[in-house]
Every structure is written in structure tokens, then in C-alpha cells.
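The chain below stands alone and is given in C-alpha cells; this is the form predicted on its own.
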Amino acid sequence: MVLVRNGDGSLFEATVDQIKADLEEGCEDAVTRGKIAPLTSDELDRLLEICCTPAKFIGTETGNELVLTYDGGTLKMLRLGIPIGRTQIIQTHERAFGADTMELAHIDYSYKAIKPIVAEERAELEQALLVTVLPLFYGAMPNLGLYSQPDGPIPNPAELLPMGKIEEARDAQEEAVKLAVSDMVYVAGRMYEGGADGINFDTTGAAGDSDFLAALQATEKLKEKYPDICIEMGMAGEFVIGMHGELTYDGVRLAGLYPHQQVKLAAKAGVRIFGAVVNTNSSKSFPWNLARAVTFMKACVDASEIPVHANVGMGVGGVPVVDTTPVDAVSRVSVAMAEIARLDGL
């Protein structure tokens, strides 16, 4: 018998065939979700020893290890309760943490809510940069749904939608898009014309087609404006839900788009590093939700001419939904998404 989790982070004990089942059906979910190649028989097996190893914590060879990227990096030891500074928070990464990368990030996490302090920000990323080494991001969210009534102007497509008003909650969408890239762009803008080293698009897709269209067409507008700007977008979820239903980039309609697809449209536009998702299923079993996820995962990284860094961590990338992530969980997925689905980074 060994030792697994559940999706839901929980502990339980399975025969290596209940495994080795459960990690074909998480491959085959992927496969007839996505419409792409299953993972091989060897990729299957060498998941079946990453998940057998009684070892707690298990890790990479030397040379294959990945380079590690944070969305909202200084907000979470915050949300801790640590009362440290966001600078010290990010010097604590790069000296004692060993960070690759970090972010700047306002506990505010959307654009349209940091344009009316983006001078204050600038001034902290200005002073982090001058006591730091690694390559410091600036990032935040679209997050169009700030943009919809009670909290922006335009009217709510969550209430016009239930109403049947579907060619009113599209006009609305499409008026979020043009006020969210004008935001992003200013932010953006102002950022990296402070000196940041890149520029995160985080949690794209929240509110759905919509909002990736936004990040899309900010990216594009910044890549015209400043031709070496580094833009990082990371995806919200697995798929885009169509909540316009209609709307498109470079011809190819987003809603229901998966990893494999959004990345070439990701790329099109002038992104730099791409946050592929999978969601985890709380409901299944973590060996099933790993392979699901390497399974997306390698052929996201099969169709990107870009490099590839997936989200990995509480409820994604095949992480158990749980607060305080279990490390036997983590160093697998990690070890299994460089070795099978050879991602460029975390």
C-alpha cells in the first residue's frame, strides 16, 4: 500500500494499480477535454514511481532544476500577518529564499485600483530596485469585473445576463476591455518606465473571454510602445469561459480556449513567459489530478515558442486545494512538470 492525497489535501491509502488506474484517467480527461496527445506508456510510468517514492520530499536531478517565478510575491508573507515591508519581503526571497524572480505587488491587486497611487508604486519599486539584484516584476490583475457596477461605470453583464439582456451584458464587456487596456497600459507603462524588470498580467481570464482580451490587446499596445518590455501573463483558469461568447483575437475565438491554444495567441500579442493552469479537482485523487495536469501541460509546452512557466500551488498544476500546500505534493508536481512536461519554470 502507499501513502497519497486527495485533491481536498487529505490522506489515504491506495494498491500501486489504484494508482497507476487513476493516473491513466487523469491523462485521458485531459486528452478528450483538450483535444491533444495523451502522455506515453514511459512518461506514465516514471508518474507512477513519482507517486510511489515513500521519500516525503523528492526533487529534481542536478541541471534539470526550473526557474521559479512569483504572482503577487510580496503579498503573501503578508497575508501571514508577518508586519514586514514589501522591499524587505522581497530582499527576504532573493537572500534567504533563493528566489529566481519576485514581484511588487499592492495588496489592491487590479490595475484600475493602483492607477491613482501608480506614483507611490513607482517610488517603491524604485527604492526595491536599488537594494536587490533579481529580476523584479511588477504585476497585478485586469480584473474586469471592478469595471461593472457598483464599482465602475459600466452596467454589471452578472445582472443583465440572468435578465436575458445578452447583447447589453456584451456591449458592457466590450466597454470594460477598452477602460481596462487603458489602465494596464498606464500602469504598466509607468512601471517599467521606473525600471521594472518585467511586467505580470496575472489571474488573466478571471472574468472571462473578456478579460483575456483585455491583457492581450494591453500587451500588444505596450510591445508597440516599448519594444523590449518583458510581459509575463499568467492564466486565471484551465480554459476561458465564454462569458461574452463572441469575442476574438487574431481570428480565433477565445471563449473555451485551453493552454495549448491560449499560449499561441499569448505569444502573438508579445508575451514573453506564459502561466499555463489546470485546475485541480478537489473531488479526485492527487495522482489523478497530476497526471490531468502534466498531460495539459506538455502539450501547452509542445505548441509554445515561448517559455512556459505553470501555475503551481493551492488548487492548480495538480497541487491539493488546501491553504498550507503539503510539501510531498509539491516537490512532485514539481519534479514531474520539469522531467515529463519540460516546462521552462514554476
The other form holds:
Amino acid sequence: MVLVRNGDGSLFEATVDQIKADLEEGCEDAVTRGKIAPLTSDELDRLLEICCTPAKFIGTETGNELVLTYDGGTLKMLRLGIPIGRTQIIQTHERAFGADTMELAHIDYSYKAIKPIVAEERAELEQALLVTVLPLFYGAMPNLGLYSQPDGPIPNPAELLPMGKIEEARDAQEEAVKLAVSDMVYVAGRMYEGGADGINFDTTGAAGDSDFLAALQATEKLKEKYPDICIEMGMAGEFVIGMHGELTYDGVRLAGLYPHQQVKLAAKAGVRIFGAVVNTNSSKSFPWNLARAVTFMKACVDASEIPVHANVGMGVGGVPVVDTTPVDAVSRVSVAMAEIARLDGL
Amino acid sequence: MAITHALAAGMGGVRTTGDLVARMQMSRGMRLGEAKAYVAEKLGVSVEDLTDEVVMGEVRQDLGLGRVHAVAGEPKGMEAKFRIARLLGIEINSVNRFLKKSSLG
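Form predicted together with its partner chain structure, per the form predicted on its own context:
Time for the whole complex; same chain goes first.
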């Protein structure tokens, strides 16, 4: 018997045959939903080995290491309740945590919210850049939800849709796209002019297909103004929710796209690093989720012309849905993503 | 969690060459293998050496690329980034801004 975890993080005992069956089912679920290639038998065997090793912590073989980017970078230590300045957090990641890159982020992590305080944000970015070596992103969310009433000026699509006002809801979302693009271009432009090495559009698609469209259009505009700018686009979920349903980019309908399809549009818009997401199902086992996530990620890497960094935080990429994530599961995700999905980064 | 990923599969940041490989992904859009090969060639080391703290500690010290320890007399922060930009043959946004704001460039 082998001790393995569920998608909610809890431990249970399983036979090797049970784990193998879960790996095959998780892979098959990704194949069916994404219409993508399955993992090979060798890759499933390696996943079985990763899941069954009794070690508490595992690491990838030398030579398979990948680059790490950090969405929400400086937020994480503040959420722990540690009273520490953001520049110190960046320095701590650089000097103590082995971080390859880092991200300056505001606790109100949306471009709309940052617009009024962009000068203060940029001042901190400029000073952090003087005392650090690692590449420094500035990141926030497109977060189109903030443009709807009562938080914003436009009618709320989530209220219009249940009333059957489909066209009104679509019009509202299209208006939100214009406002969000304006805010994202403004804030990202100010940060890039302040010296940022990159801009992160994090949790893209959180409000659906209009959210994804806003990030794509903002990327286009920024690349036009700053041809060398590095934009990382991290997604909110594994497929784009069709809150609007008819929005397109480059002739492709956005609703329902999976990572291997999203990445092509992101690259077309000018994104330089794509942050793919696969959701964790807390009702399934860790092996099921890991195989499913690796299958999706491998397809995304194969389809991409730009570097792909998998989102592997709590609740995505096979990582269990639990606040204090188990080291055994997280390290297995790292190794599987590096060795089987062959990602460019996490 | 970030530390777990860094230990399990990360490049190592300024402990080794993670920041340099990341810069090639960010500035040129290089995939991982290409970025590693590019950095190794520029540093005059093998790809396997890129994540060896002992080898890279010496290389970073010799080239003044910034290290984990803030050693007296060695380049740090912006000073090291000037050297990184020149070594890798890339534009670093904050380095260019420093030149402009200090009226040196």
C-alpha cells in the first residue's frame, strides 16, 4: 500500500494498481476535454514512480531545472501577516529563497485599483530595481469584475443575464473591455517606463472571455508602444468561461479555449511568457489531478512558440486545494512538470 | 510553496544562473533549452554547470554578476546588472533608465 493524497490534501492508502488507474483516468479526462494527445506509457510509468516513491520531498534530476516566475510575488509574505516592506521581500526572495525572478505587487491586485496610486507604486519599483539583481516584474489582474456596478460604472452582466437581458449583458462586457484595456495600458506603461523588466497580466480570464480579450488587446497596444516589453500572461482557469460567448480574437472564439489553444492567441498578441492553468479537482485523488494537469501542460508546451510557465500554486497544476500545501505533493508536481510536461518554467 | 518549487525544480536564482536564464526568456522569448545553452556559452561553462552553486559562485564572483552574499567590494544590485546586460548582450530596462536618469548615457 502507498500513502497518497486526495485533491483536498487529505491522505489515504491506495494500492499501486489503484494509483495507476487514477493516473490513466486523469490523463484520459484531459484527452477527452481538450482533444489532445495522451501521455505515453513511459510517461505514465514515470508519473507512477513519482507518486509511489515513499520520500517526503523529491527533486528533479540535474539538468531538468526550470525558471520560476512569481505571480502576486510580494503579496505572499504579507498575507502571512509578516510586517515587512516589499523591497525587503524581493531581496529575501533573491538572496534566501533562490528565486529566479520576482514580482512587485499591490495588495489590491487589480490594474483599475492601482491606477490612482501608480506614482507610489512606480517609486517603490524604481528603488527596488536599484538594489536587486534578479528580473523584476510588476503584476496585477485585469479583473473586469471591478468595472461592473456597484464597484464600477457599467451595468452588471451577472445581474442582467438572469433577467434574460443577453444583449445588454454583452454590451456591458464590451464596454468593460475598453475601460480595462485603458487602465492596463496606462499602469503597465508607467511601470515599464519606471524600469520594470516585465509586466504580468495575472489571473487573466477571471471574469470570462471579455477578461481574456482585454488582456490580449492591452498586450497588443503595449507591444506597439514598447516593442521590447516582456509581458507574461497568467490565466485564471483551464478554459475560458463564455460569460459573453461571442467574443473573438484573430477570428477565434475565446469561450471554451483550453491552454494549448489560449497560448497561440497570447503569442499572436505579443505575450512573451504564457502562464498556463489546469484546475485541481478536490474530489479526485492527487495522482488523477497530476496526470490530468501534466497531460494538458505537455500539449500546451508542444503547441507553443513562446516559453510556458505552469501555474502551480494552491488548487492548480495538480497542487491540492488546501491552504498549507503539503511539501510531498508540491515537490512531486514540480518534478512531473519539469520532467514530463517539459515546461519552460513554473 | 515557492520555496518547495525552488528546491525541487528551480534554477537557483542568483545562487547559480536562474536570473540569467530567465532574462533570456524575457528579453528574447527563448525556450528553456535555448536560453540555458545561450547563457552557458556566454559564461564559458557547460549547461550542467548552470545549476552548480560551487561553479557558478566562482564564475559570478569572477565576472561580478552579483551573488547571494553581499561581499564588500563586489558589484551588487544595479552595478551587477550593468555587467549582466553587457555579458548577455541584452537590453535591461532598468540599466538603460539608470544611464538616462544619471545623465551617463
